[in-house]
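Coming up is one lone chain in structure tokens, specifically the form predicted on its own.
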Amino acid sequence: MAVGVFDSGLGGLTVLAALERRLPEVEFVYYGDNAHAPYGVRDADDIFALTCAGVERLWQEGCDLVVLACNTASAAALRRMQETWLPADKRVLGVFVPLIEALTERQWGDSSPPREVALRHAALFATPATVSSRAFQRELAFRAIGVDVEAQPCAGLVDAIEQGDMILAEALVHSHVEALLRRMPHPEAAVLGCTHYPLMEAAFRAALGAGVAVYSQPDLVAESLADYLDRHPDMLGRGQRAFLTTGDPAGVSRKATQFMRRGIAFAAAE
């Protein structure tokens, strides 16, 4: 029983700890392709190819369902993967559902027509493929109507949180969160578009203060894909267990290991 978990780079670690404690009996393959990392400053073919890549590896390995644990691939990739490339037995989903439905208060699966939400004013802080993507407002138009989003690109911070530098990341959340409040004021909701941000996410919220609500994707992302094997439990496939990595295995893992505060080791994608 595997399901895949793609990753960039060591981000997706963090909704991969939300998917184990959700689905303690569920084995995952984790893939990170840290060598071509970050997507975030790619542009959206070459993230697609490199996209494509990883979920055939995961596939490999016996995982016909494939979570897209990255905000850029789910931004930049994925409907394009749904539409051209995906085969009839193979199911890729990305991250960015699960928060928009949170955010508009809808269900999973609701497919009827977008309408007036409560939140009138929503901050994104994503990477910068992510933001020029527009995936998210596109998502959100979908869903919900009169909702104004402004867009933060975090130039720097994944690298600053992978590197380990958290005293840099935390100035830069900072500058980010200025950045953005000087465009919008007065956010209701702020979204941390990036599977990286949940280890910065007090930082964030002391930057916004105490009347902005903060959005952050592993718990959602963990109870939509329970409520999706639910419903589709033939998708749980045959692999078993593994992390794996396009980069250096001994570095990959010293870094997970500092990133995640628990022992990762990483095998090589080969």
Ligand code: DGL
Given for the second form:
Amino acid sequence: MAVGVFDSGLGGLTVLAALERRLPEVEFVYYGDNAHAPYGVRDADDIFALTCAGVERLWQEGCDLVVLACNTASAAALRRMQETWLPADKRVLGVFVPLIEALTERQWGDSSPPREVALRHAALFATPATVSSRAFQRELAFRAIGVDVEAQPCAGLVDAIEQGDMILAEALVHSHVEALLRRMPHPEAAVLGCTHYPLMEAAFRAALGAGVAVYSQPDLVAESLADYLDRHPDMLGRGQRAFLTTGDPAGVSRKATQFMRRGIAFAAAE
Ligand code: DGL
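Now show the form predicted together with the ligand, given that the preceding structure was the form predicted on its own.
Shown next: the complete complex, the earlier chain at its head.
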């Protein structure tokens, strides 16, 4: 009974940890495309091709349902995958929709028309590819009216995190938050729209100050997947827990262990 978890690299491990806590009876197969990370500076065609290749690899592991634990892939590729590529017996879910449902105080999976919500000013921190896709604004507009979104492309941040350079990552968080606050001085909510950013959540909170509600994805995605699996128990595939990477398994395992503070052993995806 396995569900696939896809990310461009290590960031999706923050989502995986929440999935494992919330759904201990489910096995997860994690696929990190570390050889091609970061995705945030790639174009949409490239991200689509790489994401499809990773999802196909997870199908081979018996995962009929795959969570794209990567905002960049969810933003740049998911809609196209669902509309043009996905076979009828497979499902791919993204990480934007649960976040937006939480932000707009909706029940999971509520697809009723957009309505007025309490939120007026939202800050989005994400990769350059996610910001330029405008997928967040598009999905938000399906659900809420009158929310002003200011988006900050956080250039360099995923690279610094993947390289384990936390001093640089912290400095980048502060400068990106300052840049956003110059354009939107009083957001009520800030969205960490990249699965790497929960690793820097404390720095985002410190830079934003106490008055801003910070929305981080892992627990929201886990709650929404639990609800999805209640409604679609047939989507629990075959397969067994595994960690796959397109990068160097030894190096990726070392960094993953350092980030997550527990032993994680990756195998080569090929
Ligand atoms: N962690 C991913 C995301 O949520 C991708 C980061 C990247 O590869 O640039 O956007």
